[in-house]
Structures are given as structure tokens and as C-alpha cells.
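Here we start with a single chain on its own, the form predicted alone, put down as C-alpha cells.
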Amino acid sequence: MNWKNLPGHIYESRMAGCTLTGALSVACFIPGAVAVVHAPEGCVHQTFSMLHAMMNDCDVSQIPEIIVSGIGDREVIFGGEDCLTAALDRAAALNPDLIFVVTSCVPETIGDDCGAVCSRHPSADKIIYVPTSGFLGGSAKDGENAVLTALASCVPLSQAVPGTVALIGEKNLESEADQNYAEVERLLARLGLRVTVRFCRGCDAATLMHLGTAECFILRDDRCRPAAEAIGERFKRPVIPEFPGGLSGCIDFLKNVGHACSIPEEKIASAVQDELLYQDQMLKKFSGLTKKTICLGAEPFAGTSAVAREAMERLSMQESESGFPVKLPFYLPVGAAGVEKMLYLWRRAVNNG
């Protein structure tokens, strides 16, 4: 197929993935939950093949519980609501904590009233219906946001517990997610804050229901901004727009989170000073790179060049097209830890040629 000949909106939709893929990447990794997919079997086979490959990369060995309704020719002609009910019966028989129902393009096209089927099922109190609608519902990013928003709408309103924050939008199959989490935890500890909920990475249903107790929400990155904004509005709490990128990002992060959680100015200033000293100590390990001239090359992820150049300036390094070629990280380095890992790779490349 020649993609260039397609109308722009169709091209973008196909290249940005299917809502079903994005929705399952969140819904099917919640411990104790079952994902019911109302779709032909082929939709789930294609989606799970991709997720399975990503699971191998991330060393995730637990196979998620997914049940497909299996829409066939008969359902396309006469309607697929009965086969959705049967799939819900199979899911309920497993006695899960939650049942997510997501959909492909087909039930949207044939007009199944999936919401009504879910609401009249005996296990309706456990069911979270997310009308993702496959490619008709948008992109994979829309699917992720839809599940996060739908799940948050089930969380009870609560009083904020001082000193607590929640993270929004960490990807279940993201590489280095736990290393990035550790860096965020390190920075939050300077302010005396702790993470109570990682919404929805590795949290069971009971833990997720504590989302509303956080003083503020910290968004992983811009990908899940719609869900974070909806969550912030639901609980009337501030949302920090992203994890800290690079060295100065740590300083901005401390100030922004500190103000969002009403931390006294003196404590924020102390945390910033301690962080600057910590960064200076970290950079001393790479003093051998001082005055070196390197070539950064192409930027694989937006913002990585700025983070790299800031680290170079702190180390008095030079940039030139004729300099030693080094690679920029594929993802935005999170905090000082992300910069440290980048500098390790640069030092190894420069020393080993």
C-alpha cells in the first residue's frame, strides 16, 4: 500500500496504532483484572503478538488474562451482543477484581450496544467499559488515555493525605521504567514526599483505588496528558506535566512539586541546594571528558539534545561535526541518573574508540 496516497487523517491514524493496542497495554497488566476484548479473534491475535514481543524485551513473564468475544460472520450480520455476554460470563467465572471491556472497529461498525450489555450483566459492578472502537476510536495513545480515564472515574473522591503523590502514565512495557521511578523517588525524598500509587503500573485494584488521596499527580510524559488533566480535574489537585528531564529538569521538578504540595520555601531551597551538590559530585566522575570534542548526531527523541548539551556545558565539553561521534539516548534521560547513564556510555565510547 502506498501510504503517501492516503488522506492525511487516515495516514496518521494507521501510523499511530490502534486504540485497542493502547488500551490493552494498560488494562491487561493490572494484577487481578481480566480484559475482555469484543472483537474478532484476529484483532486480538495481532495486538497480543506485538505486546508479547515487548514483554520479552521487558522480561515480563506473566501472561495477562485476556478473553476475546470472537465476533464472526454471523455476529457481523445479526449483531454481536450475545457473544459479548458470553465472554463476560467467562470472565466473571474467574472471579477477578475488575473486568475491562474494550472494543475493536467491528462492534462500532455493526452497532452493538456494548455499554448496555455491560450494565445489565450480573457482574456489572466489576466491569469498566472502555469504548475504544479500534481504528475508529483514534490511535494507541487515545486507547491508553481512555483506560486511565475510565479507571480513574471509578476511584472514590478522598481527602488528600499530606506528603503523598501519585504517578500517572508509566508504561507497563517501558524499558528502564523502574530506574526512572527510582530517580523520581530520590528527588521526592528531598522534599519529604512519597509515591503512594503508580497509576497503573503494577498496582492491583485495591491500590489503584487510593489514587484520590494524593496531594498532586505527576505525569510520566505528554503521551497521557488528556488522562492526567481529567484526573486532576476530578480530584481538584495539581498535575506536574512530566518527569524531570536532565540536570536542570531536576531543579525545576523540585520547585514545581514542592509548590504543588505546599512545601515551605526554605525546605524547597534546601532540597535544590542539596541536589546541585549531588549533581556536581556525579559530574566529577566524568572529569576525563572535560575539554573533549564530540559530535551528537541526530536527535532520536525530542529534548535529548538539550539535555546532552546542558551536561556538556557543565563538563566544559565541546561540540563539533568533526568531534568524536557519540549516541544520544533513545528516550529523554530522566533526572541526574539518566544523564549519568548517558555519560557512562559516552566515556566508554571515547576511551575505547
Contents of the next structure:
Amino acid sequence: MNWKNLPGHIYESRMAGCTLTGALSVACFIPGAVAVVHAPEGCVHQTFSMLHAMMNDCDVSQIPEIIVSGIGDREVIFGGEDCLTAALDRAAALNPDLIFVVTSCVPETIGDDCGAVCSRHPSADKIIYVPTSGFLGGSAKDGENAVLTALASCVPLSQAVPGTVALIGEKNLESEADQNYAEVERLLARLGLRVTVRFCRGCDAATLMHLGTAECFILRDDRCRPAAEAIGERFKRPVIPEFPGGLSGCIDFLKNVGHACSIPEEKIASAVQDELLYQDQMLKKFSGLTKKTICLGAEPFAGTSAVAREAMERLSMQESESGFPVKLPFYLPVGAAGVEKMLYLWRRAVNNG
Amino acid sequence: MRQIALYGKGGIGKSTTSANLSAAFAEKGLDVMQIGCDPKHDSTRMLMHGRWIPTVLEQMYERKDLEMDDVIFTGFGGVRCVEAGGPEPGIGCAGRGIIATFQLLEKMKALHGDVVVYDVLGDVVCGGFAMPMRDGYAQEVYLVTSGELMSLYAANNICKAIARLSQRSTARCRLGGVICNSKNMDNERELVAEFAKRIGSKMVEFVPRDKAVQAAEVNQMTVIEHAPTSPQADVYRRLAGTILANDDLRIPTALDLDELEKLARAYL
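Can you switch from the form predicted alone and show the form predicted together with the partner chain instead?
Once more the chain from above appears, this time first in line as the rest of the complex follows.
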């Protein structure tokens, strides 16, 4: 089966894991937090195996703190609320800053009132209950959104601090996440903006609680749109829908973020001008590709062809089926840095045949 | 070993019929086991002279290593009585509890004898409640109904479950017939007989409404034990004989709702 040809919803539900995978990919990577999963042990074993494989890919060596309630036959028959309480006791004994409670499809099926268990636990003020409901709750994407939304709902409302933005939905196990972040940070610096909260990537609980101080929220991509919409609505601040894709994407990004943060027009125009010059300088490094004819392969991720063709146009390159075969990046190249990396690979392919 | 399950609407009299059937089988010298599949655990009370026996699930909750004597109790005529039980109302999964009960009984090699009677609760509301029909447990299903529309409706729904489950490679369940447990309605016998015919089966017994049943229950006994010479006891004996002789087991065809209502109207 070629899974890339599956419709998106089938890919999400069948290939990307259940909500537990998505929820834990966020909840497990908050320093000082503990994730409690109310599920049979097998659910967590399966999910952790997936996360572990992804962690290896991303050179992440941190072992997440996960406590599983271990629902068994007895709990399925008589209800699993007691074993959730026991798991919460174990989590509380570690004295964490936050306790995420994530549920699988089993307690949902048998009707455990997990919310009530969490609210009456002595550590209730630290608990963030995320009723993900395993496969019954949707796909991994829904799990990610559920944790982000639940955590954001605990963040106090604050006055916006001028010149600050927050990023929403960077994947903890995304390859090149730090490079992409650096690119976004570079562009924001042109407008005099700085990132104060990465929600949730490497931020401890105290930092995450400053989410409400951002002037605007920048969403990594459409995957976490439901959470970003809820966050934007809660804090009544604008949400930028995605990281910049390619060269013109950088320009649009500067304009959109500048307007969202009420940056003066002349400063935005200056930032755009500087960025265009920067891009020209970057493209000059690849002047050897000018007039070359290449053949783009299949598009693995929506939008990559458009980004690639824009770069080709700026370099006066040609596209033909008989040209040098080059690969498109698997993910949409973020900003000029993403394009630069793509062009390095193309140059290598063209020069080396 | 014959494995017989009684299904029907809640309150229709399945437990009374089951207990009297078991008693009648025992009277014939058969080795009988009755398993109550209802969390109410009141299936075997009359066989146990009013005693609420501990349920399998209660025992499973309290202890790990259960012995046969912890869950199987001997009642009238040597009938081996088991109550599956269930969780407190509103939590957990009673269906899974029934499955766990059967698995335990199998593990104990307790499912033996000449006849096992499964007294199944109310309607088929989830896979767990259909469990006696699955995986080769109940091979013969008898529908207990009266002439009331909702009883027929429940019986008709159970026909759908039998038809569906009979397609499974591991299932061997078939419909043995319909038992009319009378509510003293006009034309009730004819209506239920016609219903049975329409679903592709037959009415195996008409159980009249009789004070002997209430009298026996007040005295915490089956009719067979309390009033062995009563006509009602003979009805149950006849039913037991009919079931033992019955080899006409079929896959039923459920009626659609309009047809069912039309049928009920025709016999008003």
C-alpha cells in the first residue's frame, strides 16, 4: 500500500497513531511535568515505542516521565477510577510542576469519570486533564490539539507585552525544528520582535504560563489550528496561520506579523527591503545553477513545488522532464534558510550528475 | 451437553421460566447448570430457596484464586447455580463481566453436564450481553415474550442478533423457538404463534398466567418444587420435554418494525 496516496483523513487516523500519540508527543516534553495515561499498559507501550523511534530520529535522548494507570480486566468490569487515583498518587509523589492526565479509548468506553477523579485529587491544582479518548477521540493531531488547548486554558490572562510573540505547535519530535525556529527568529528580529514562549517546546511550566503576554501567536502549521484558534480567542490576539514557506513566504510573513503586532508601516517596509536584499545575497551563492534545467520529482508535501519553482524563477532555472533530476524537500522549506538548504542539495545533484 | 439461552425483554419472566425449566430438567434426572447473566443476580434465587448466592464478579473483585465452590452453588434438584453479577450501576462494563465469568467457568472446566441454562438479562444491548450466543456457548436460543408489543419488539431485535451471530464462523447458535409467557391478553396465544411463524420459527410453549407462580416465589421456590402437582408445574415439565426433544433449530428472520406493529394491531 502506498500510504502517501491515501486521503488525508485516512492517513491521519490509520498511520499517525491515535490521540495518545499526539497528546504524549506534547505532554511528555515539558520539563518538570509528568504524564499520567489512564489506559491499559499496552496502549502506552505502543505509543512510547513510536515516540522512542521518533526521538532516535531527532537525537532526543530525554526519556519522558510517563505513568500508566494500567487498566486491566478488573477495571474494565468494575470501573477504572480507583486505578487512576492510584496513578495520580504516584505522579504526585514525584512532586512535578504539572500532571497531564491523558485518557485512552478504554475508560471512555466503560465510562470512567476521569474529570471528577482529577478534580477531587489532592494535587488537583497541578493536574491538567486531557480527555483524548484514544481512537475514539480521533487521530494524533487531535491529541496534540487537546493538550495545547487544555494547557492554554490554565494560563492566566495577561496584558500583552509589546514586541513579544509566542509560537504555537512546534512539534517536539520534528526534524529540523531548531533550524526552522532560528529562521523564524531571524525574520522576527527584523521587526524588533522576540519569541518569549514556545508553546510547547522545551519550556517549563512557569514559562508556559506567560503565553498570555504575547502580542500575537504564530502557528507552526495548520496541524494545530484548532488549538491556535482557541488560544487566539481566549487571549483576543491575532494568530498567524503558519511559519513562512519559501522566499515570498518570508515577505508575506514579515508583513502579516508586522501588522498583527502594530509595527509601524515604515519599519515593516524596511524589514521587507532588508529581507529581499538578504535573499538576493543568498541566491548569489547558487549562481552556478542559473540557466540549469532540472526535473522536480514528485511533491511529497503540499506546497513544496511552489516554493521550489519560485526559487527556480529567481535563479532563472528551467524545468523539464529531461533535466537533472532533483528531489523536493519532504517538508515545506521554512523561510530563506529552508530554500538555501534545498538549493545546496540541488547543486550537489547537478554538479555530481 | 445442551446449552440453552433464554432471551427476552426485561421483566418478561425469563428467570422464573429458566428456574422452573432447570428444576424440570433436574426432575428428569439430568445434570443441570443454570447461569444467571444479569447484574441483578436474581436468576437462581428460587432454586436456592431465596438465597442470594455470591456472584462470580463479586468474588473476582475480592480475590484472585477462585475455586469452583466459591462461585458454583447447589440448589433444588442438584441444579448447579451460578450468578455472573456485575459492577455497580453506572460504572464499568457488565458485558465484559459476563465474558469474564464464562472464561472463568471454562478455565475451571465447570461448563459440563447434560444441560446448561443461560438466563440472559433484558435486551441485547451490547456485544457482552450477546456473549452467551457467541463462541459456541448457547447453541439454542429461546425467546421469552408475551403478546405486548414491546416484548415482541425485544424478541424481534434478538432475532437480528441471532441472524447476525449465526454468520460467524465460530458461532453455532440457532433459534429453538418462542415461549409465550402470558400476560392474559386477548388473542395472545395466536399473536405470539403468528409472530413465531413470521420469524421462521415456532411457539414451543404457551405458559399461562397462574397464581401458582406468585405463590411459589413468595415461598422462595420454583413452582416445580412448591406445587409439584399443579397444572403450572406440568406446563414447565412439558416445556422442558419439548426443548429436550427439539431438534428444529433455525436462523430467524426479523420483521421490520411496520410489519411487527401491523401484526400486533391485527390481534388486538
